[in-house]
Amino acid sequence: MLQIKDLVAGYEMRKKWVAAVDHVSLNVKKDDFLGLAGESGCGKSTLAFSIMGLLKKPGKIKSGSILFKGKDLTKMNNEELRNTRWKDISMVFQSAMNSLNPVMRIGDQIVDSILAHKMVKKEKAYERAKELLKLVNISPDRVNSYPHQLSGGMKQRVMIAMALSLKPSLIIMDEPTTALDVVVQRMIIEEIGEIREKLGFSILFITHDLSLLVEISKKIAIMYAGEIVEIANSQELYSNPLHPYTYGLMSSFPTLVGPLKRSDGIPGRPPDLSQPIEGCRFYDRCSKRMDICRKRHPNLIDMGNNHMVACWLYSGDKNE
């Protein structure tokens, strides 16, 4: 369904390129559910921006192709991008339940998405908005409530049930429910759940909590400093971490059985993606590094069992 293919897209600021994404090749399938984790500012929300056209200056797209369905969002204008959005792709943005207009109805707002993209009577509309709100389990009659009505996790919601609202096939989330508390955030990700199930549309779940994605999930991406370092499906990355970083993140929350053990943080900071990098980008912050490392950039190589990875200490040609 959605094929990115060495994308390279970042910012341009004071004569300088930063790097956010670089060369990213992901494939999302049709029924497919694919987490995308990293820590903070490791390039995930500048490629969900890139996949929907959002990338404002000093934003851009410098290379590769983004293909939904065979057409290349990339080489789309703004009017065929706004014809596609929503229709076909959706998204859930960071700290979305921020981002109701204060000052509308819930309602409305639906509404307004709806009609921003599809020629219906506002009648039906205000039908279609009642239904949304009670597929993602509020009342129906919320929809002449305002936003400061509505608890957090009710306007996460309201945010889901509008990217639903014109049957798209795929919905990138980013971060959906970072600002909630976690008895409401595992609410939440079971409706998305039974919602998929039930409409069956594909999802790109955008976080930096590796262990949520373990759960949910069927497949996840590791992205470090621009790059993806490591893919593969959900069980086999937890039982089987192979890219240091990975292991990093991994270690970075406790278990909830078995004896007490320090929880140790990855060391160091990410790298300054302003500046060209030579060899592996972890390097500075990897406990397994070697002189290659530090040399030559390691490119994703296959494992078997659908487990990809980026790491020296996985290829042949170390001396080469």
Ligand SMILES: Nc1ncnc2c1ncn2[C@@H]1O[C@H](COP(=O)(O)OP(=O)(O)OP(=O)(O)O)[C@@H](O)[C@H]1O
The other form holds:
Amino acid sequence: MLQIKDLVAGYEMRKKWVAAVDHVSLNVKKDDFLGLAGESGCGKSTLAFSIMGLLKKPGKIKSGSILFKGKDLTKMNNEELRNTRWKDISMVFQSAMNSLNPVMRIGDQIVDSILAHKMVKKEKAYERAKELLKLVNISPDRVNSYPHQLSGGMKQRVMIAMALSLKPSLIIMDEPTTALDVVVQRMIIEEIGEIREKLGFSILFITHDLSLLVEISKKIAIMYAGEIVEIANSQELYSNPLHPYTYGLMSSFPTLVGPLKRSDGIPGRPPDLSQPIEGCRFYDRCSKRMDICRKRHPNLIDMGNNHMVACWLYSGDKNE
Ligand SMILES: Nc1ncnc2c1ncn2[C@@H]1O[C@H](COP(=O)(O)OP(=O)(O)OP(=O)(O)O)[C@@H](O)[C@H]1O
Ligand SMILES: [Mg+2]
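Hand over the structure of the form predicted together with this ligand; the form predicted alone is what we had up.
Full complex below, order starting with the chain above.
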């Protein structure tokens, strides 16, 4: 359904180019639940905005393609994009709940978003708004509430309802629940899973919380410094992480059983994306680095079992 091919996107600054998304290829199939994880600043939101055609200046897609049901989103004009956005692909933005209009009833906001894209009578849109609220477990009689009368979790549910309103086939969720406490976060995520089963759409779920993704998504892509460094099915990734970065992210999970141990995370910081990097981008922080890693960039290679990794530890052509 969605095929991202060799996408290069970033920010054109006065004297430098910030390579936030660097030659990324990624597929989302029908009914997929793909998770995208990586540290802050690795380019997750830039990738999401590129797919939505919402990357604003100085942001720019430099090359590559984003095919959605066979059509290249990067080549669409504004009119075509407007017809695809929200109807076919919608997005729940990072800290979205703050983007609700504080002086407008939530029902009216949902109705407006429906009417902006669909020719239906206002009463019908209103009925749909109530249905949507029910779907995200908010009592339909809250349609007349203002955002300040709702809790953070409810506001986030309203944003999810809005993303669902035009029955898109793909929803991008960029950290949809990180502002909430873990209990509400878990409830909402379980609900998203249930709604997905009911309505049948694909999800690209972005978060820095890999432990969460392992539980909820079918497939996981790990992003580091603008690149995808590993992709696998969730269980496979959990039981057999290959990239030293993924390994580091995994070992920062606290365990439920066994003695408590201090988690040190991954030492060091990601590289500056505005500087050209030769070799592997994880080199400085990697505990398993070899000489070749500093000199040559590792490409994603297929390890079988739908597992891809970009790391010289697994590549046979080190001596070529
Ligand atoms: N408007 C902008 N102008 C210049 N650089 C930007 C802009 N927005 C983002 N960047 C840079 O692009 C890189 C990727 O940012 P992005 O927001 O995509 O990361 P992210 O993975 O979504 O991070 P987070 O987990 O914190 O949301 C970062 O280095 C960031 O500093
Ligand atoms: Mg982000």
